[in-house]
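Below, in structure tokens: the form predicted on its own, a single chain.
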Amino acid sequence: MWVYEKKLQYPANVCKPDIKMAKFLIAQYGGPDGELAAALRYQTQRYTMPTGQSKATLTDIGTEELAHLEIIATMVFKLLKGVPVEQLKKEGLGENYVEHDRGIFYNDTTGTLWTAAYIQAKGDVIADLHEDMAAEEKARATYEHLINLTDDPCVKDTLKFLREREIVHFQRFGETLGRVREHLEGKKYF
């Protein structure tokens, strides 16, 4: 179903170590707009979409979350890397540290577990198309404040490609509630 390539969507540059950073970028792993809840949310959806075109969107989009995925993961660790245990603490990553080192974790910037709450999947696909378009805006305005949040350009790079993803998901979920509106109220002949 997926074939797996060794390397990242979009290079995961970062210019300089920076904490708070890393830990204001935990929100788009494990939090409620985050890429995870994203991914999961069309990967489970999909079933319930009434046509092929429809499946294939929220496959396509659900794993293309996984690999962005796979970018924050990659760029908290780079931001984190060699940074020692003292700043770590002094910047409130203490309690992370103790449970995760250096890693990443399922969890929101105030350290929030990850629910399966996160994820909506009501089986009504007009509805669920509607919350797929309204978590791609909310994961947008997600990555405007953070580009907002740093001053590093290697960082900014990286999370406006992530934006701009979003804007393109938002006009894709947008295009396929189209057709499956006109699926829905086509006339069916047999």
Second form
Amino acid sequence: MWVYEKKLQYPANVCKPDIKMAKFLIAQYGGPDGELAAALRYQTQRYTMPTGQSKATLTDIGTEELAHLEIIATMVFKLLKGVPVEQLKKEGLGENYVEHDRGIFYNDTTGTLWTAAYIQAKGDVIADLHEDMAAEEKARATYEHLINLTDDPCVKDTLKFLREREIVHFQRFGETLGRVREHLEGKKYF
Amino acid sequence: MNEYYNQYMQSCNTSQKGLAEAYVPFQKYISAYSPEQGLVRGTIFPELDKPYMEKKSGGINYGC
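So that was the form predicted on its own. Now I'd like the form predicted in complex with the partner chain, please.
Full assembly next; the chain just shown is listed first.
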């Protein structure tokens, strides 16, 4: 079970409305390398992890990714706050408005819907942990692209925090891979 | 592992890890930022604090 805290892990400030940036940021919400994919991937892979440590790492990081999902949603919401429909249409969010108005939905920058095909649960701890490490690097790269795309210092600040978390997660998955490998090697001698 | 693998490993520096295996060094605890600074930096561990060097124009950025 989860315990919900009614606050964000990190502030999601935006200095001014920015329709284009909202459209770009949705990549980290419902895109292939976004926070939803990360959270759901880790939360389902954890069942076949062979040790308590590996299960706990996936549960913890998967939980934190849900907190990041919240931060992205909050930023997108704020970036679109008070923007007239005419502006949304002009800046390429007309299609999004038709389906969702100001609702935050699980799609990428092109409107392609999120799909479980983005993730895997192979039931093989080595394969799964490699996917997880790759996922962290892809998310890091996406954050760097997003940082390059905005001039808003508030948005940049939050994106830099989220990017750094990907680096820390990569390290933890890497350590988990090492520990799990020791565990698997050790089993052969019993 | 087979005998060729063992021979290969013996001929190499013992600190090297096995072939066809990805490896991330284990982090050892040295020091930590204050909780406040940790929140700002995105990590409490100075050795994991690798900020992005923003692209000013064109070119490839390998910043760490």
